[in-house]
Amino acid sequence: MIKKYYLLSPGPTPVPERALSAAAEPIFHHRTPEFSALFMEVTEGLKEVFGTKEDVYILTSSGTGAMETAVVNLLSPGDKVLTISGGKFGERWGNICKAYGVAYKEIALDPWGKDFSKEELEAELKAMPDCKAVFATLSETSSGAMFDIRGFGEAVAKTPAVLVVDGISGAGVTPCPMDDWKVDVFLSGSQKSFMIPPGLAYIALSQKAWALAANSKLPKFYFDLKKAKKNLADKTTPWTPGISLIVQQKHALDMIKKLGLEGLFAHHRVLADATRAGVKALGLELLAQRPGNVLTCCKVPAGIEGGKLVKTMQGKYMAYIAGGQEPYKGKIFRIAHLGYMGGFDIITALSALEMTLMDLGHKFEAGAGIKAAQAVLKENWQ
């Protein structure tokens, strides 16, 4: 039997055929009018997705590079900050701060998937009047949870601190208009809803954040946004950019523009609703109190080893979902539904999941997950 590969992970995500083929086009030099025109077109497209009038800077790095960029451009040694950690990626904010000598207080949400409210953040800020920044996550990819960034923005805006948001998996999936929601630093990565391969990261700063950055004393060279700002005025980058990736991003942004942001958000909502309906019909429980539309994170059924579930789906059925990360390794699994995915990708994912659960002895009505997802998709098919 021919076995096809199905990419159902929360990153990297599938790449549209037109964007894939664009990478095979002849390379051209980046210090040219041709590149500058392309570069500025992509930059403007990113601003629309970010919901900002501020400039968006394109970094040749993974999303973690943008996270480090935020820390080193805003802060100085000994500055006090808050990090909201609801999983592995919220935890990363604290790890970066620690590496640079920033005094951070980690708000560790236990268990993963637990929500954190605007009111709780207001209380934390009141107890730390000298806080310089709050580091948060729009979509915590390790748990499937979505956070109240709008509420966080309202809370932080009343203080001298800035709000920094990791939108690596959430941007383009769920609303988070940077300017309207008072987000001071917003960042994302190319391999999620932006629908191209890994290798580019995106970051934008509010004027409040730039004022803080003016006094930053942390060491920086490659990730110095002042250099990026100066070069953007000349329609270029300070360092060699990922030319082919930027070409690919242009084509993917064309798709996003044609669909429209509201259409893009609705697309992800339908896929998420269908997936959640499917897994619940199989008797599975979600991890997150406030699940988002990036991925569905499920608890592994009792009596089944999570690692074996993931390996069976990947090895036998070629459906590449993601497992849990420590300390949830073997306890959860994650099915993504973001970027260049469609309704029948969800049917494929649930079909592979049902077959895997049958193999591992989980009892359920065969076809129940697929049927539940089909009902959601059919109702919303346009």
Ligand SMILES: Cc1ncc(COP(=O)(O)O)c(C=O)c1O
The other form holds:
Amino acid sequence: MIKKYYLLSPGPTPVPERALSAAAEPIFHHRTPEFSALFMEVTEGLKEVFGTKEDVYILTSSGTGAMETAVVNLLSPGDKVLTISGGKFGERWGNICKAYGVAYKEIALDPWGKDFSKEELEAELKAMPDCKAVFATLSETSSGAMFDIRGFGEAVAKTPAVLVVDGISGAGVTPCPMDDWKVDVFLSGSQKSFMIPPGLAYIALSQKAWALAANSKLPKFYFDLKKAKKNLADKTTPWTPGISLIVQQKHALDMIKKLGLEGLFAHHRVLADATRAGVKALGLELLAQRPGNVLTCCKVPAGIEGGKLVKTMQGKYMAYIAGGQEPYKGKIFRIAHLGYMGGFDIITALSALEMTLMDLGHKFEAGAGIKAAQAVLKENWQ
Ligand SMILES: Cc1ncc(COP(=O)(O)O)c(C=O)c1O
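Show the form predicted in complex with this ligand, please, because up to now only the form predicted alone has appeared in this conversation.
Starting with the chain above, the whole complex follows.
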């Protein structure tokens, strides 16, 4: 058989054809009016997705670069912060703080997938009145969990601290209007719902965050946002930008504009509902207490080796879902439904999953997952 490759991972995600072909267009110079016009158009489009009147800065890095940018631009040595860690990516906030000598208290949610409430955050903030920043995650991609960012925004806004939110997988999938929800720093990456290849990261700061940044003493050079701000006023970037990726982003943003933000959120909601209905019909259990619409994270059923499940999905059926990360390796698997994915991608994923589970001896009614997902898709198809 011809084995077709199906990218069903929570990043990188598939790239729409128009954005894909834009990468093959001849390169042009970035210190030109042509580039400035494109750059400002993309910046405006990103502001809409972020739900902010503030400027969004385009960095040439993967998402982690924007996370590091947030830490080094806001803080000074010895500052105290809170990090909310519900998995691999929440944990990363602490690792970046550690690298820069920032004193952080990690709120480690155990097991992964456990929720954390606004009230619990309020109690933590009361116990740390000199907290400078709270680092949170909109969608924890390692567990499939969502967090109550709106509630966190209300809690943090009552204190001198700023709220920093990693929206790397969540932005554009699920609502998180930065200004309305009082998020002080929001950031994301290009390879998720922004529908282009990895390589760009996006970050915006509220006025409260800019005030903190004014006194920040941590070392920074490439990721110094003051340089980016000064250059943006001249419609350009401090360094050579990822020109082709920005061209690609323009085309992907055109698609987003056409659908509208609400349409984009509704699309992801339907894909997530269909996937959840499908896996539940197969007798599988979700890891997250508050599952989000970015990806569906399932526990590997008893008696099945998790590593084998992922290996069979990828190696035999070429369905590139993601496995679990340590310490959940072999215990969970993740099916993504973000970015340029359609309803039939969900059917493909569930079909490959059913065939894999049959191979591994899991007992279920064949076709039950596909049938359940189809019912959701059919009812919501527009
Ligand atoms: C929520 C979240 N945070 C951070 C990252 C890290 O981003 P990158 O791999 O682009 O540096 C990812 C990537 O999967 C993510 O999903």
